[in-house]
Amino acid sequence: MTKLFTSAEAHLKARHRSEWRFRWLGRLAILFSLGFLAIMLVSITLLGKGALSRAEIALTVDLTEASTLEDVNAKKTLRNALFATFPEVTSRGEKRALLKLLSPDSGYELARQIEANPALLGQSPTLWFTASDDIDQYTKGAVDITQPENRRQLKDTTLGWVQALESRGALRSVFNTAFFTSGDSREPELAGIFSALVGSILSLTVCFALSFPLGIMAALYLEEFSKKSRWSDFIEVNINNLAAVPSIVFGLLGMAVFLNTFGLPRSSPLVGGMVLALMTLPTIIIASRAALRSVPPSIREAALGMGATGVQTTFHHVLPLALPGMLTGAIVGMARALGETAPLIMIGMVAFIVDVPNGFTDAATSLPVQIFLWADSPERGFLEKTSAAILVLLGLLIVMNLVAIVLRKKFERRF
C-alpha cells in the first residue's frame, strides 16, 4: 500500500514539472514574439524617425524691383540669391553645384509665401527654403564627412558652403510637415503621404460601402432563410475556399473584369474599393455566420412562439445581437484590405500620383503602394520615408483593431 502511494506521489509531481514547463514554454514563446515585435519597431522607428525632420536653408531675396507676383521670377531670384550669399564662387562648375543645395522646388516655394504674404514685395527679406536631399541627409548625420571625399556623397566645396551656412545660422532642422500634408515626389525632401493616405481612404469606403452590406445579406440567407442542400453545401465551400485565395488573384479578376470588360477608369479609388471587397466580402461572410450561430436558439424560438414571422425574427431580434459580431468582422477584414497590395498593384494603382485625388474616379495610390514604390528607391531618404510610412500604416491598423475590440465590447450580450 505505501509502495503504491509513493508509486502515485511520484506520477503527480512529474504530472506537476511536466505542467510548469508546458506554462514556462508558452510565457517563453510569447517573450520570443513580443521581443521580435520590439525589435523590429525599434528598427523602423530609428530609421524613420528622420522623415519628420528636414534641413532648411536661409537666403536674401532681392524682391525690390517686383510690385507682383507675376513680376517675380523665382529661379532667377533665387540663383542670385545663392551667389550673393557666395561671392567667391566664380566658375560655371561651382555654380551649377551651388545651386544644388535648394530643393528643386524652392521656387515654387518663394511663389507660396509671397502669396501668402504680399508685402514681400518690394523688400529685401531672408526666406527659408527647402535644401536638397544631400544636404537633408548631412543635418541628420547620415553622412560620415571623416570619409575620403571621393567615397562621400558630398564634395569638399559643397561641404564647405554647408559648413559656412551652418556657422551663419543660415541652416536649420525643422519638424516635416510637407510629409503629412504633400503628394509623392521624385525628390525624397518632397515626397509626403497625403495623397496615398486620401487613396486609401477612398478604397476603403468603396470596399465597406460594397461588402458589409453584401456580407451580411449572404450570411442571413445562408443562415436563417437557406434549407440545407448540396447548393448551399457548394456555396458554403466556394465561401471558404475564396477566404483563401490569394490577393493577387482579385487584382487579376479585377484587372479582367472591370477595367477590360467594363472599362473603369484604371487606378481609381472606384476600382480599387471594388476589387478589395470582393476580396473581404468572403471574411466578412464567415464573420458573420459565426456572429448569427452564437445568438441562442431560444430568442428565435421566444418571438417565433410570439407570433412573429421568420423575417421578423431575424430583423428585430436575431440581427441586433449578432450585429457587433458582424461589425468586428468587417473591421478585421477591413484592416486587411488597408495593408494589401497585390491586387491594387494589378489594377494599376502603382503609378506616380502626385495630385490628392478629389473623387473616387480621380487616379490615385494608396499606402501600401507608397510604401512598395519607395522601398524599390535608393536614396536614404525615401528609406526614410518608407519607414515613417509604414509605422503610420501600423497605427491605422491599430487604431481600427482596437475599435473592432471596443465595438465588440460595448455592444455584446452575455446569455
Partner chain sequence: MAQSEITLTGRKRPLEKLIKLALFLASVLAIFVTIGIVLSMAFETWQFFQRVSVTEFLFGLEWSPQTAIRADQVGSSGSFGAVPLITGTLLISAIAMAVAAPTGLISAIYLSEYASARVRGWAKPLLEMLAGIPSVVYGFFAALVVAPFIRMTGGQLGLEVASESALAAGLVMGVMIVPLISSLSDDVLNAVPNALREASLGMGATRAETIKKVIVPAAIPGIAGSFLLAASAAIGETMIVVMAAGLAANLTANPLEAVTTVTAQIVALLTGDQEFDSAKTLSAFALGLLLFATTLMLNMIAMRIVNKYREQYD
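Treat the numbers as computed from the prediction; the structure is a model and nothing was measured. Numbering follows the first chain given and starts at 1. Compared with the form predicted in complex with the partner chain:
- For the motion between these two forms, Phe32 lies in the other rigid part from Thr60.
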The other form holds:
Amino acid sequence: MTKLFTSAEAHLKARHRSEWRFRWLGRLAILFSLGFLAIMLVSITLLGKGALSRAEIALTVDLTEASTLEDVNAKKTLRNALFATFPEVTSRGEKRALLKLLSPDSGYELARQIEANPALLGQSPTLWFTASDDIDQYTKGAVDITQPENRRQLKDTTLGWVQALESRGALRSVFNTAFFTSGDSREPELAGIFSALVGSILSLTVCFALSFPLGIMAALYLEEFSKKSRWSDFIEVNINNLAAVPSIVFGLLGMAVFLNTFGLPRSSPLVGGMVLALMTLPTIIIASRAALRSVPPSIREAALGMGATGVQTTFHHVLPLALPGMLTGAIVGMARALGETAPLIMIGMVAFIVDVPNGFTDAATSLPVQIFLWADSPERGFLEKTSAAILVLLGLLIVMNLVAIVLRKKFERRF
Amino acid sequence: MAQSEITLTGRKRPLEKLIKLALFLASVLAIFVTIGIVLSMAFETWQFFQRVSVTEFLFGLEWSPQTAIRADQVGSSGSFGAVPLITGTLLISAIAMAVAAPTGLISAIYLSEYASARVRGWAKPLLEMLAGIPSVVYGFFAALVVAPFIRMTGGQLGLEVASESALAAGLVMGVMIVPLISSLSDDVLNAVPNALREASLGMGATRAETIKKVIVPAAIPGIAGSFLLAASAAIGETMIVVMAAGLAANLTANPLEAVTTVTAQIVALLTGDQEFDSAKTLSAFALGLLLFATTLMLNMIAMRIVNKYREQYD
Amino acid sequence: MSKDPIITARDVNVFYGDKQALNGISLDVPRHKVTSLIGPSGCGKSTFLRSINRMNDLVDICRVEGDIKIEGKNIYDKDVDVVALRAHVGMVFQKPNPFPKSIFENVIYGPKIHGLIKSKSDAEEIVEKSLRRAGLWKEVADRLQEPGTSLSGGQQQRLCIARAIAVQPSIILMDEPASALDPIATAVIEELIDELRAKYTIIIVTHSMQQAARVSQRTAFFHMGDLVEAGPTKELFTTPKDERTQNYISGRIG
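Write the structure block of the form predicted in complex with the partner chain for the protein whose form predicted on its own appears above.
Let us now look at the entire complex, which starts with that chain.
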C-alpha cells in the first residue's frame, strides 16, 4: 500500500526518464541555435573591434624649404623623412621596403595637415601618418611573429624598424575616424563605410517613399473597400506569395525591367530603392492590414452612423488610429530591406565606390554589399573592416527594431 | 426658421471615386509585380531556349557557361545543363533542412509546451533574431569560421573536405531558417485545443507522451506547412551560397565536396559586364524562372495546408 | 475496508496566485458511490475536482495546501507520481475531447502508455471491454478505425468515458460531462454513470440539481470556495441544514 501512486515500478521509471530526455532535447535544440548566434556575434565582435583603431607613425618632415603648399612634394618629403629616421638603410630593396611602412595615401595626409595649419611651412615638425596595413595588423597583435619569416607578410627587417619606432614612441594607435567618414579603398587601412552607408540611406529613402504610401493604399482598399470576392482573394494570395519570393528574383526583375526596359541608371540608389520597394511592399501591406483590422468596427459604425461617407470614415477615423501600427510594420520592412544584398548585386550596386554618392542616380553601393565585397578581399586588414561593417549594420537593425517596438508599445491601444 | 429641406438622393462625389480608384490600383500593383516577374523572365528564357534546347537545360549534366570571346574558340557554345545546379541546390537545402527541421520543431515544442512564460519571453525573441540577421552576415561567418572548422575537423578524422563544402553552407543556412520553422510551428502547436492536452494528461500520460502521441500528430499539417516554407527559403537563399558554397558545378551527393546552386550561378552570371543577349546572360533568367516556379509552388502548397489547418481549429 | 471512504480530504486550501479559490475543504468520498459536487458557477467545485488528480498542477500559479488522501495515501506527498496517480484517477471533461485518431486508438491510448498491453489480442480485448462498459460497443463495433471525432457528441463523450476506464482506474472524475449534450444523450450518460458505480467510485461536478438528484448517492454543496454542506443526496435536497443550501436548491442563488 505504501507504494501507491509512487514511481517505484520499472515501467514508470523508464517513462519518466524518457520525459526527462525529451525535455532536455528541447533545451538543447534552443541552446544550439542560441549558441550559434552567440558564437557568431562574439567572433564578429572580436574581429571587428580592431577596425576602430589605426596605427600611426610619427615622422619629422623637413618643410624648411617650402613657403606655400605647392612647394611641397609630399611624396618626396615623406621619403626623405623616412630615410632620415633610418639612416642605416642604404640598399635599394630595403629602401623600397622602408617606404611601405606608410600607407599609400600618406602624401595627402601631409598636404591636409599643412592646409589645416600653414604655420608648419618653413619648419621641420613631427607629424603623424597612417601606417600601412601590415604595421597596423602588427600593432593589433594580429601578426604571429613566432612564425618563420617566409610564412608571413611582415618581414624581419621591417619588423626591426617597427620595433625601433615603437621604442622611440613614434608608433601609436588612434581611433579610426576614417572608417566612419570615408569611402571604399583598395587599402584596408583607408577603407571606410561612409559612402556605402549613404548609398543604403538613399536606397531606403526611395524604398520607403514608394512602398509605404502604396502599401497603405493597397491595405486600405483590401481591408476597407473591397468586397469579399474571388478577385480580392486572388490579390490576397498574390501578396502572400510575393512575400515569400526569393529576393534574388526581384533583382532579376529589376535588371530586366528597370535597367534594360526603362533604361534607368545602373548601380543607382534609385533603382536599388525601387527593387527593395517591390520586395518590401507585401510586408507593409500585410502589417497595414493587421493594423486596420485592430481598429474596432464600432468606430467605423459611429462615423458612418453620423452620415460620413466610406472614404471620410476611413481617412478621418480609421487611418489615424491604424497609422502607428502601419509605421511599425514599415520600419520592420525597412530593416529587412537594409540587410538585403542579392537583389542589389543584380542591379549593379557592387561597384567599387570611393566617393560619396551625391544623388539618387549616382553610382552607389550599400552597406551589406560593401560587406560582401570586403569579405571577398584577401588582405587581412579587410577582415576586421568586414566585421566592423557587420557590427554597424547589426547595430542599425537593432535600433530600427527597437524603434518599432517602442512605437508599438507607445501606441498600443486597448479598445 | 424654415425647416431645411431634406434630400435623400445621392450627391456625386467625384473625389471619393478617384480616391477609391487610386486605392484599387495600388492593390492591383501586387498583381502587376507578379506578372512583371513572370513576363520579364519568360521573355528572356524564351530567347535563351532559342539558343539552347530545353532538354539540354533541364537534363544536361554539364554546366560551364563560359562563352568564348571569339567564335572560333574551343567550347565557344558553353554547356548549359542545369542538373548539377539543381542537385547542388537540393543537397545544400537538404542539409539545411536536416539541421533546421528537428531543431526548429523541437524548439517550438519546448517553447510552447514546457517553457515558463519568463523563458519564453526571452528565448523567443532571441530565436527570432536569427531570422533578422542579414544573410550576408551568415555568408561571411560560414566562409570565415564554419567552413575552415569543418575542413579541419574532417582533416583530423581523415576525411577530405573541400574548402567550400556543401556542408558548411547548408549548416549555416539551417541555423538561419530555424526561426521560420520554430515560430510557425509554435503558432500551430498553440492552436491545438487545450482539451486534447488535458485529455491525455488526465489519463496519466507524461508531457512527452502527450506531445509525441497527441499534440504533434494533431498539428502535423501545420508543421508540414512550416517545413515547406522553410525549404522554399533555403532554395531561394542566395548570399550564403554565393559566399560559402562556391561556383564549382559538381554533380555529387557528397556533402563534403563543393557544389554550386541555382542562386549562386545567377549572381555569377550577372555580375560584371556582359552583353545582354548572350546565352550566358540569358541562362540566368532561365534559372531565375526555374527558381521562381519552384518556390512559388512550395509556398502555395504550404499556405494552402496551413490555412486548411487553421480553419480546422477555428 | 470497503466501508472506509476511498478519498478523504482535510483542510484543502487552493490558491491561484494571491486569490484563494478553496477555503479549508474537508470531505469524505465513499467507495462505489456517485458523489456529486454542486454549487453556483465559480464556487470552486471544479477546482476541488481537479485537485483530486492534480490537474491543477498544470496551472503554474496554482498552489494546494492540506491533505487529499486516496486509499490512505496523501496525493500531495513528495514521492507521489502524478502519472501513476492519474492512472488510478481518471477524468472525463466538460466538452467531449476525443483525440483526432481512430476510435480504436483513442481507447487503446491509455493502456498503451501505461504499458498494459502485451499483445494485439490484449489490445482488442481491452478496447471491446471498455467500449462495452461505456455502452458504445454496439454502435461502433464495425467502425473502430473511423476517427473518434466522426461520432455524435453523446457518442464522443461515451468514447471519452471508455478511454478513461480502459486504464482501469478506481476513481473517475467527471467535470459536467453532459453539459454539452442534448437531453437524450444526457439521459444515456446518466444511465451509464449509474452502471459504472458498481466498479468505480465516481465524482461528478454538475450545475444541474436534477442531475445530481438523479445520478448521485451523496452530494456536496460548494459556495464561494467553502464546502457548505455534504451528505446523502436525498437528505441534502429534502432537509438542507444550511440556509445557503436551502437558497440554492430553491433557486434563490446561482
